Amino acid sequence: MENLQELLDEACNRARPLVREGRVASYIPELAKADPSLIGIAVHTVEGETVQSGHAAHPFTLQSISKLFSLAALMRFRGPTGALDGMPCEPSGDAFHSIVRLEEEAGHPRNPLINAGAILVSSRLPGGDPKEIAGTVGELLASVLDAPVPVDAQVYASESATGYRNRALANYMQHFGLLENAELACEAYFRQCALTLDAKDLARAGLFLAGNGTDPMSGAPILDPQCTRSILALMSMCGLYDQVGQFALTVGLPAKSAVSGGILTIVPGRMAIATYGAALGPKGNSVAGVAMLQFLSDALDLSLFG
């Protein structure tokens, strides 16, 4: 794509000063150690072009971005209806770790991209222990990347040691009979969140979502087209916490963010974009990542609503 490298470089240059406006996530102690000055962006097109700028090779844990791949893994077993059973798939209107809706709606998470929904998804994945369950998600990523995806043991231990609120969500769902083993589901969820990639590999891993479920590079079918459409729709409605509406206005693309500072964005039929920047805004999204995506969407006229 003509001038794509120049555009990515410009996106980084424009976004870099904004990191002073954000703060790294601190409720998971290991994430508080991230360097907020590091930002990067990578693009992988369905034609096979790869372009990156900044610290696109800096590894970070997937955190909530892993929810896309755990949901995809579950859909491979159950299809879209079975995977989403018990979740109405609506925006929550609350914080990603809120318990309010669970109390109001008999333990049913609003969607699979908030923590309660993702924990419920993890509880439905096959496996007898957290390592095996989270391994299902890692295997999906590895099958696309043709390389193993490591778990950051320190981040996993940090999440497990401080995950009281997630355990509360899981116990609440177990109370209502939606899952059978709250602790197993939580530990599996903590492990999948600690899966580690960099922006360039994340863009590659998400490319099948731009290819209607088929990996454009290998031609391998990864996910049924109907399941892929469901995931993209959920990303559009629920992917950036309480900033998703503003993101639709300014960027106009399905995306999923993470408190580690990553954002995976999909341009259906064209490309996957991954950004990194650990400094977060008040809604829990990377300030640099959102700025880079807005600049690129404007420059290339990527918005689906354009």
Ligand code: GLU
Contents of the next structure:
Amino acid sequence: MENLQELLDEACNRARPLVREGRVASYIPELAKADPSLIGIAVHTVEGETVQSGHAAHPFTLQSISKLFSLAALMRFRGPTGALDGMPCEPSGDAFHSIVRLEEEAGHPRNPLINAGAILVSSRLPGGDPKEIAGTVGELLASVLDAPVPVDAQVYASESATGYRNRALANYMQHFGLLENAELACEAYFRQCALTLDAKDLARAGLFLAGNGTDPMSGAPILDPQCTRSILALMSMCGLYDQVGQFALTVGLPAKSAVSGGILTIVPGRMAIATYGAALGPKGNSVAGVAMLQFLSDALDLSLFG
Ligand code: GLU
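For comparison with the form predicted alone, produce the structure of the form predicted together with this ligand.
Shown next: the complete complex, the earlier chain at its head.
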């Protein structure tokens, strides 16, 4: 694609002023240290073209984006049905860390991309301690990137020291018999959330989701096609908190955002796009990220809805 570089530069330039409208997440104290002026975008196509603009090499913790890879890791062990057992896979309509429906629905999380669901996924991954369990997720990423993926120890410690709300979700699920060790599940989840990449490597790591489960660069089968389709479907229904409907209307692609300001977006069969910008809008999504994706989707006519 000849003008992709120009488009990404233009996307960055247009989005840059918008960061003033957002706020950096601070409920995990360490995340509040992020510089909201740093924004970046990276595209990796299935043909192997890589283009980036702005601060696409600035590392950030994956936070909720890690939920895609923990689910993929679990699906490799248990298949799609086993991995999603006990989760109806419907959009929640509630905040990502809401406890309301757990009370109403006997501890069952609505889907694996909200916190309760992701903690349940982590509780089902193999391993005896948080390092081993989160290591399963890190290893999946590392196998694609052919390089180890670090855990940000400060962010991990910061969330572990303050994650009362997630512990409440996990304890609720333990009460209802969905998991056995709430503390272990939470620590594993916090650790996986602190896995750190930049936008360039995130686009590369997520490329198998655009390749129907096969990494288009190496040809390695990462996830079976049915599991991959399930993850993309979940992203399009539950990937952007309470803005997922608007995002479907304006961008029209499966994506997963994170409180750290990252968004991984997949154009099935074509490319993975990763954006970064720590300033979040009222629904918790990166303002610059959403704006860049909207621009690119319009410019390249990427929406899956025609
Ligand atoms: N570790 C974060 C939490 O559980 C992730 C949330 C997110 O990125 O949506 O609160």
